[in-house]
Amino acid sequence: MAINNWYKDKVFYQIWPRSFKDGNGDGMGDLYGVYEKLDYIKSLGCDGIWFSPLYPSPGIDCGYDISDYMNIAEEFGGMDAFKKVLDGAHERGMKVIMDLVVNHTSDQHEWFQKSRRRIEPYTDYYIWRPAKPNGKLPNNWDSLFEGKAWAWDEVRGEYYMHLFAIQQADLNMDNPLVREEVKKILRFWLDMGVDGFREDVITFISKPEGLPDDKLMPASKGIFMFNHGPHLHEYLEEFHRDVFSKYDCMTLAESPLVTPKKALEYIDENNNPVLDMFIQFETQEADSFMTDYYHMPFNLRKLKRSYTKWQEKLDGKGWNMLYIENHDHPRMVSRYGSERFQKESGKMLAVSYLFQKGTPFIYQGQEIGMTNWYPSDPEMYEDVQTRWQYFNVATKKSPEKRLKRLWDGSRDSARTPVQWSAEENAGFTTGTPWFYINENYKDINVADQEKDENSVLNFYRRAIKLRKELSSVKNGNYKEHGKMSSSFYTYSREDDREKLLIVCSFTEKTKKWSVPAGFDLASAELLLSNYDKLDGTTLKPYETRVYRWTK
């Protein structure tokens, strides 16, 4: 746990390595490219980096199927390149956190290969079960990526559990030897100087005893049974006690279907917390139901309810992790904003969350307003979950409608290479890129936006700088105004030194905005806006403003 709570003052930048920047010309993003861009990341005002997995992996799930936890993949530059980046980040006053993926490993991991052959002590490192009578699966749980949660292994002659891809075998965290392995991994990286971990689906690591059938859920069977399982808090407390408490590090837990009440069971600062922050999915569900693939019309009221609930419920108890994009969701300009008003909505979306209470994370390309990718052929998608959705879900619908589901929901929309320039391959590589480049790179790229004072990129820089200067952003009270509005998100932040009013228009229409009671705009200082000329209380499409009153 972060001894001095330093994470509360940071702004993190998430790097999804294979699509960030290729430094050696082989078409794959790597740590050489990251090292080249450390000053760029710092120039944004970001003073922390979260790396998605850099470990050796067969790549079935783009690195989240790990075959060696204590090494760096050669395709990314190996351990020497990582140490150079780690030192370079620290020299610039930047923290570095890594992904901890211990719900499952690759089926190519040494542990699994020995476990399937019943070689001790690895025999029970994974969740193995024999077939039920008549050859039935051990239970009726579903995988979140493809098919049922069980795969048959011919070598062992049993089924193993996989809550994600078939090649991602779930570890048996009930085995104390497995937990000791996790602690070895943590110490290895923390001793090297890594500053913490983002813990991938960490709330899945404790399964219910006996692995009973799910008789309640008509779809996604099992998720409410293996999420927040019976020994989860016990195991997290063990990791905290034996490892994290001995280092000045931070922990960020990812958890689908987590609520503020549930999160506080782990992060309540007044009650022996075992984690520092949670990545929640609720703010990603304003245009979908439970998963991005079940797309619905964007609902601003739903988004605002989620923002406000997390701000209010955690206030004075726990600390929010703030984000609008990451590697697991499509691009936000295309979802909650507008590609027609890409520049305006990109800026507005930045303000909508950067001035809330918590630690913001910015995902690569978000800072230039990158948009979704619209391939013409489903075979162009790389992501295992996306491909399963197209070829196995809603198959009675037309190919066009099924492809549209992918356009709306695929994680690959956020995984196209970062658009660095209008040059060939968007300046990402001098070789052949590992994945498709979004066709709009000549219009949306870093190089052009560096030269434009009014670009989305330079707006992010101003917004982050402002966030760090304002005392009320870190410590002030939060209050939402105009809750029933379906066009505007308005909230205030206030401490004993200042009061802020933040207004964000989520509509393509020019509309009249009602100033909340008690706020006199005539006496306010306008700190930030995304239009040069303001028209009183009439807001242009996707307009945003930040006002301040000093005390």
Given for the second form:
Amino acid sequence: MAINNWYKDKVFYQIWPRSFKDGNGDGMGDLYGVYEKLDYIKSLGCDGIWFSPLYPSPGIDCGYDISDYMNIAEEFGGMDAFKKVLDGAHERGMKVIMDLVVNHTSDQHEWFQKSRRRIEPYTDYYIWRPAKPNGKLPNNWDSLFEGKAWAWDEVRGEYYMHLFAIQQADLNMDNPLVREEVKKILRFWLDMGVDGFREDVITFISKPEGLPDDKLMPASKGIFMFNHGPHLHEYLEEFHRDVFSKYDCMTLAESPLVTPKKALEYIDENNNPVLDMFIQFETQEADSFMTDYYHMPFNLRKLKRSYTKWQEKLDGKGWNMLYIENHDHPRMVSRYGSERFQKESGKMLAVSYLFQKGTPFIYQGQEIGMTNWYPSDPEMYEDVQTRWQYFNVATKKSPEKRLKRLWDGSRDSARTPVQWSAEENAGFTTGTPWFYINENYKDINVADQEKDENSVLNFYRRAIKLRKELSSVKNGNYKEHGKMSSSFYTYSREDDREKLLIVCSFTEKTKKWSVPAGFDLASAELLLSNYDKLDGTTLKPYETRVYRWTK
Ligand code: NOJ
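What I would like now is the form predicted together with ligand NOJ, since the data block earlier showed the form predicted alone; can you produce it?
So here's everything in the complex, that chain up top.
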């Protein structure tokens, strides 16, 4: 657990290494590029970095298929480049957290290679099952990425479980030797000076005894069986007891479908917490059903219900992790905001979450309001999950409709390289980029926004600075107002020194806002807004304002 809960004062920046910045001209983002940009990240007001996986990997799932946990991939610059970045970040007062991906490994990992050959002690490192006499799979669970959750291994003559891609084999966490391996990995990085971990789908690591069929879920079978499994708490407690409690580090657990009640079983500060924070998915689901792939019209009330629920339910007990974007979801300006009002909605979206209680994370490119990518051909997609959905899932929809679905739902929509300038390849690389650059880089890029006081980038800087200065943002009371509105999200924060009122318009229309009772705007100080001129309580498209009353 982090001493003094230092993570509560931080603003994190997420780096998805392949697309952040190429420093050696080979077309792939790397740690040389990160080193060049440390001051930039710091200049945003961010004082923490989360690295998506940097480890050696065949790259089937862009690094989430790890083949060596205690090393840094050569393509990212290897261990020397990492240590330089780690020191550079620490010198600037920034924390660094790594991605811990231990629900599964790559099938190229030495453990898997030995396990499939039954070489001890690796025989039971994975979840192996023989074929059933009736030719059926060991159970009816689905993989979240590719077909069923089982793949046949010719070498061993058995099936292994893969909840994600076929080349991502699930570890058998019930084997104490596997848990010891996890602890070794944790100690290795913590001893090097890393400040914590974002734990990839960590709530999937304990599978139920006997791996029973899922008899309830019509789609995506299994998720309710293996999410928050029977020994999850016990294993997390063990990692906490044996490793985390001995370091000044933070832990952030990724968990699809987690509710505040469930989260508190692990993060309640008054009840022996085994984790610090959760990445919840609910706030991503205001325009989709369970996954981004099942896209629906954006519903602000759904989003607000979720924001408020997490703010209220964790209050005084657990700590929220706040985010609107990461590498697994399409860009927010294109979803909850508007590309037509890219600048306005990019700024409004920042305010919608940066003044809530919790630790905010900003995903690379979000700070300039990057938008979705619209390839003309499905073959241009790289992401394993996206490709499976398009090429393997039978549907009667036309190819055009299916392509449109990818535009709205694919993870690749947010994985194009960061747009650093209007120069060739958006200034991302001097070589040939590993992936497509969003065509709008001449209009949306860091260099131009640096020069513009009114840019989304400089707005983020102001908002983060304010967030750090305002006492009520850290610990003040949160209250939502005008819950029934489907145009405005209004919330207040209050402590014994000040009261804030925050309004965010989520509509392209100019509309009258009803100021909540008890807030007299005439005596308020306007701290932040995204329009030069205000028109009373009539809000322009995607307008946002932050007001303060000092006590
Ligand atoms: C969640 C990660 O964020 C995602 O990118 C990855 O594909 C899956 N877990 C599997 O590791």
